[in-house]
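Starting off, we have a lone chain in the form predicted on its own, written out as structure tokens.
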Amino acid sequence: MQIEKKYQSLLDDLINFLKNMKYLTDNNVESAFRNFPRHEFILSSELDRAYYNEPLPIMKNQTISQPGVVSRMSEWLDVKDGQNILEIGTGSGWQTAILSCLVGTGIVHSIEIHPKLEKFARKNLEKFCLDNVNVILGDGSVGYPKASPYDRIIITAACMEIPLPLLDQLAYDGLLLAPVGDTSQSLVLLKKTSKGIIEIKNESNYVFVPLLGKFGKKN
């Protein structure tokens, strides 16, 4: 997609941002907010924020991510080509929409507990035709077992503990990514291994709304 260029220059500047707080330092990663321009995923009232490194309001009281957290979890989840992605919390589809371009011939499952957010996610995913997306309404906190096992897991709210079914369905050797906590989180990034699961990476003082569900938040 042709970006206009009212937002190139704003992108740019953007991920100039980013690579100098070292917030963003893969390539692929940086391909991938620049194929899928933030603006495209936001509210029509928060055009004016699109490239402020914040996080900006949706609905249902959810949130798009800030470009440095989303950068920082796309980088830490290590996304090969060819994987099988599974990706609780759509949202707007900004993020899964950089996980698709992350996984090239594989595929991202991604679920979404809200319906309003649900239909929001792929009117902005179907801008893009892409071909390796699927995104399901339901509790994200349970998974998605039919398309178990995966090789990674994004959980974009947090959660007081990482829902046991998600865990049973990562793949061995496979990473798992998580805000753990209450009003405040730490990025917690964990591996599955055939002794057990491991945590590879840990970095507090990350917000993120409620992981909602059986195994989440009761809404």
Second form
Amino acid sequence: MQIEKKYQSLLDDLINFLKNMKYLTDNNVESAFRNFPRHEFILSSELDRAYYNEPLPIMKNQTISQPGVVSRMSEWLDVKDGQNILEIGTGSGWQTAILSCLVGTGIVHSIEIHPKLEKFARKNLEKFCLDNVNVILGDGSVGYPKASPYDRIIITAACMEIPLPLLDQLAYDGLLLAPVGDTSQSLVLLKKTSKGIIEIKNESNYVFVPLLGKFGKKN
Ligand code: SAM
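Having gone through the form predicted on its own, I am curious about the other one (the form predicted together with ligand SAM); can you provide its structure?
Below is the entire complex, every chain and molecule, led by the chain shown above.
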């Protein structure tokens, strides 16, 4: 998709900022950011802020994630061509689109719990005619066993602990990335091995909206 002129320099500035801050180091993730301009995934009321490094409101008190967080998560997930990916929390569909670019001949299954957001994401993604994205309306805290096992699982909402069904649905040698914690979270990257689950990376001071559903936040 050809990006409109008025957004091109804003996107370039954002990318330079993310590179300087070391939130963006991978050329494939940079290409994905350029192929899927963020302004195509937000509400028209927020267009002026499309290329700020900030989360922005979408609907149902949810947000499109901050660009620096999306680039960091996309890089940590280390997606390879042809993989089978599960995303919990489609939101606007922006992270989904970036994953679809990284996975190439593979597929991204993305689950959203709010019907209004599932529709919003579908509408945003339809503009790009992607044939490797499967958006599902449902509770992602129980996963999507039908298409498991997954090479990569990404949770884009805060969990108190990783839902066990998601660990079950992760393939051996697969990676799972999630923000874990209550009011502030650590971004945690886990690997499933034949000897058990091991932590690969952990970085504190993130803030995500809570994961809802059966294995999500209890009120
Ligand atoms: N990465 C998304 C983007 O780029 O727009 C933003 C995701 S937003 C921070 C978190 C999303 O997770 C929200 O859309 C929320 O409705 C969704 N969510 C929360 N709990 C969920 C669950 N149990 N299953 C599926 N989606 C869930």
